[in-house]
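First, one chain by itself: the form predicted alone, in structure tokens.
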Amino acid sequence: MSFINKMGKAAAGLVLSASLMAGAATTVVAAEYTKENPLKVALVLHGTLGDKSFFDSAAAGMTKAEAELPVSVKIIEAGYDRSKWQPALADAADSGYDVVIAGTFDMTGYITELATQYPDVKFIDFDDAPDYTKCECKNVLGVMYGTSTAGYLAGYAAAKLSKTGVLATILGMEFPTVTDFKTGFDQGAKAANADIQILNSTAGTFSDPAKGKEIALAQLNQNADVIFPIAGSTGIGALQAVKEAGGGKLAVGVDSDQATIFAESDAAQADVIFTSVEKKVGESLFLALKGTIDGSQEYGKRILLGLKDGAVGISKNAYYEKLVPADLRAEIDAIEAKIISGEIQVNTDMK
């Protein structure tokens, strides 16, 4: 038998061997956390609940992992003072917790700094992910978002329902996880009308949400009709200027399925919400935390999820329906499906 030959039947046999291996630690994990022996976890915000977006979603996929998984989780809102960021994150990283959860590149240095201090602790960032390459991170799961593909159903829809010609969007801050939604965006929207007119402004905070109003106004000043806030706290103000704007003025929210959240608080600003730009982060959480259980959810290494992972996608709920004409709801699946079939390519700032 050749050299090659008795290495590749040894190599086999290896593989094999972790093959076994990697079940029978499934099983045992699968086997440990039970309700009265819970999978403890963790979930640091640099901000607030309330914010009727990003943490909100995060907080709510907890809330689904606590209904139906065997965990036990804490929820630790740091605030919006940048200081307290990493004391809270080092704390939840000493508390025994098994998973510590925190997100966006805000978040990620410390996760990085963290993860090497407490390697016994599984560490996961979402909406960001460190440089595996330049940090010992085994134990982190970096979970990034593809919400250009998401955008751009958005964006086209906006155009077609334009009355004006004249788009706006609001970014809270200017990176890869917040100017994908806008890329999306602005290609859906020429797609649909190549002559359509978006104006854009950065606020450079996720947590002003009266820049985000005094922003929409100069906006909708300037003609725009349709307004795209991506900024976080800062773009409820945003919404807040639609609604008082009136006149059929309409907005898309972000993160999570805002009208629906604003309905039985204010239903005139739900009212204004045609659709929301989701990024599902809560369901993402959710299955990171299942497969973690299940022992299938790999750590060290970045996952970047899209519209055919379903962790991005349009709210298409009782506002959509009222809002968006029929013809062009058909005319929105259809191109939805082409960009899951990769028929349509649409542009990212993921790389």
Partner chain sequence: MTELLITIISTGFFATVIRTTTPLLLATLGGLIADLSGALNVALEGMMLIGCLTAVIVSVYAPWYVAVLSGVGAGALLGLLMAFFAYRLKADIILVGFAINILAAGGTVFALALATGGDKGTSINLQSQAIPPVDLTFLSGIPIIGPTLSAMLTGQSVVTWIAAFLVFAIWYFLYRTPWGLWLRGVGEYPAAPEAAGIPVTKVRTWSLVVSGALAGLGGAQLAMFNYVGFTRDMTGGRGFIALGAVLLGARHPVGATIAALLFGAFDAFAIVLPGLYNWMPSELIRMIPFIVTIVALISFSVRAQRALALRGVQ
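The form predicted in complex with its partner chain, contrasted with the form predicted alone above:
Just the single chain follows, nothing else.
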């Protein structure tokens, strides 16, 4: 390993000096990728597939890319043991892939470290970005999601649907990728009804459904009738509380279209989720790879994708159509157009 590492560094040095001699800038000559000579991509997941959310969405984007682009993808599941994440990423960076994709702040540190060691490999860091002022990350693309723009739509709808005038949110933990959902949700809710009251709880964990359920029960007890959990499986417990409460109480799903996920196994659960604020990780990665192939995607910077890029959105499925009246749906569509055109400015926590 260390030998290969050294070789990699040496090769990198050679490439660097060669490009200096040629007087070329950082633009590498765009290679022509074909089905026979595809762009080699590794997706390193710091977890496993089958999470019904984030990682599955990323993998779906890879499947789409393989079908439509000259790309070959290897998905590496590093598991939930933290000590395996860095080696998995380092292995991928060292194995001759053109693009290595990993995500969230858990992986950013490792990406930053490896990006300088492997300057000829491109890295995509989704749902986070390295600090470009502190590292020479010319080969790293940070893809971030402005979820507040879609959260605004869900908040607006929630406030209009609420009969008690009390909404509630549950955060897993407080960091920007989580609170950004709420920032938009709150702003949208207040735009719909200036007197709306929004309860909020922070669970401190993303993996305790029993706790999420208790928090939601307490919020329902305090008169909330629409709950928006942004808390991974802690949030799934909250969805269950809303289902069991009945009586027209509603919930908003998060990250992926949660009503559709529940539709087959638990129809009663799907029936209370009127929409979900989706982070379309797969779609954004597909677009980034497409841009990489045709040379239009710049690296070495952070991009913040929102409603207008199609990277976030609310689910407009059968449940949305059933639970949200037609005039409100039309209103939401109008607001969506205004956010895209920039007429409505949505606050964001993504700085």
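Residue numbers count along the first chain shown, from 1. Values in this document were obtained by computation on a predicted structure and should not be read as measured data.
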Where is the hinge among Tyr145, Gly235, Thr179, Ala241, given that one rigid part rotates against another between the two forms?
Tyr145
